[in-house]
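Only one chain comes next, encoded as structure tokens, the form predicted together with the partner chain.
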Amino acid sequence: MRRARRWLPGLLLVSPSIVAIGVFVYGLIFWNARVAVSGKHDEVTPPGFDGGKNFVDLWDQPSWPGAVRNALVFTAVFVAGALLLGAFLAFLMDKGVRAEASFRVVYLFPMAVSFIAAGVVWRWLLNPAPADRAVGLNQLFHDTGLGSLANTWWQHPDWGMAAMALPAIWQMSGYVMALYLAGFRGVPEELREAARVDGASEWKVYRYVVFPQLRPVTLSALIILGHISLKVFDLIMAIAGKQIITYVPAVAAYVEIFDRHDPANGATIATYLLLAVAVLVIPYLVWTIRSERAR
């Protein structure tokens, strides 16, 4: 009872968030899973038990299978491309750079910029209208003699995810850079000096002594990046709004929803993007408390 007394007042505090996200993320989430193994593909029938058949259907849909090919590829363009270009600016600017700081604030900007102010301009850099009538990045292209680089850009049927990846890594590299100026600048000198000592060249010493410390900072980027990847909406219905060459499963979701009023497809379709964020983001949660709780 006495020790009671001194963790209950903490826990009381703590009690009105504890409710906000019992009910909002996990009840909602339970309410949601309900949902999806309901037979309620209208807004009228009552809610029943269907037994997951719609995990199966859906897979039947015409649009699904695109629409996880899409997300696919945009996730690997998107993620690949963020962290390279982040990492080697970071690196870039590792040693010191005259004027870092502008750099840096250039770098990140892009930050606190919203998907829907950028989709306005990202629609006419990334407009596919070729040679004389070329415009955005095809017309810069055309007039510097480039033309041949000049391409369709997201309306492409095979690579248009991957051009739709352009904005987002616009957006999110400069993320990647300061996580990595961080790490890079976390590694003590010490360990690069003794590397030295021992006649290592500099880019040995990159090789073996700080990259292979910046694994933590590499995983971090990694799952931020991927669970970003797969809720991508914001930036698609700016610049493309919902089509089906640029349909993913986060813009599949809403359309079921509110546009097909399938209240049973559309939470399947969440669940599935759910279970995805949960199987990148759980272990990782866990892996950070604990070895935090090892510190």
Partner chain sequence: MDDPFGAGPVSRAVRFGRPAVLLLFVALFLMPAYVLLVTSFKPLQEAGPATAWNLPDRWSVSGWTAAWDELRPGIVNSFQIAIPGAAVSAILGSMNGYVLSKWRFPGSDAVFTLFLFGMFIPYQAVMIPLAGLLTDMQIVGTIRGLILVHVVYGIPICTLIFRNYYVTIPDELIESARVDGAGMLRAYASVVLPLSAPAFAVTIIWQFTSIWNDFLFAVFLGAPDSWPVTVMLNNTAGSGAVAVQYNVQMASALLASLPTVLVYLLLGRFFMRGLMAGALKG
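Given the form predicted together with the partner chain above, what does the protein look like in the form predicted on its own?
A single chain, with no partners or molecules, comes next.
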């Protein structure tokens, strides 16, 4: 009875959250998986069991391989761009610029803007209209004599998704900067001074002393950016809408469920997205738990 008095109040306090997560997260994941393995390809057919046939048949759809390719291109450009730009901004901050607090606010502010609002603005900036009707970045290039840099942005057949990653990089690089800046400030100054005494240049101090200390920061940023990029939906819908040239799995799931009224295919795509995110998140969680136990 005495032991129950110690843990029972805490359990009662968190029990509403446990119930809500169980129903609205894991319960809906189970329901989605159930629909994905059913033959419910319209709204009137009773659900059955197809043995996972939907997961194979999906690859026969002409638009699905392109959606996967677009997601991979977007992920590679977005993650690499946000990591490099965020680390560079943190490096500049760490070197001691004036009005550092103001710069931090400026760089972090885009993160407070929703992907929908950012997408509306970037749709204008990345407008692919020709020179006589150019607006946004293309107009800026023409007015400054850099017309050769004007291009079709997200409408380019090969690199459209790379251009689509620019708004996401702009929005999340400030967050990465904050992670790296906190990491830089956490590296003991004695380590840097010891390297400088040994004759290391400033570049080598960061290359061989500072950045190796920030591997957990890089891994955390990689996981966060990776799962955001795999689920990207609202940014693409705000800029390009449901166009095949910017088709990604999240948009494909929306089209299957709400346009084609095919719950099974939509749930199958959602399951693929869940598995892709799990591939990123679960190893990170295992690594985090093992690191905490090792301390």
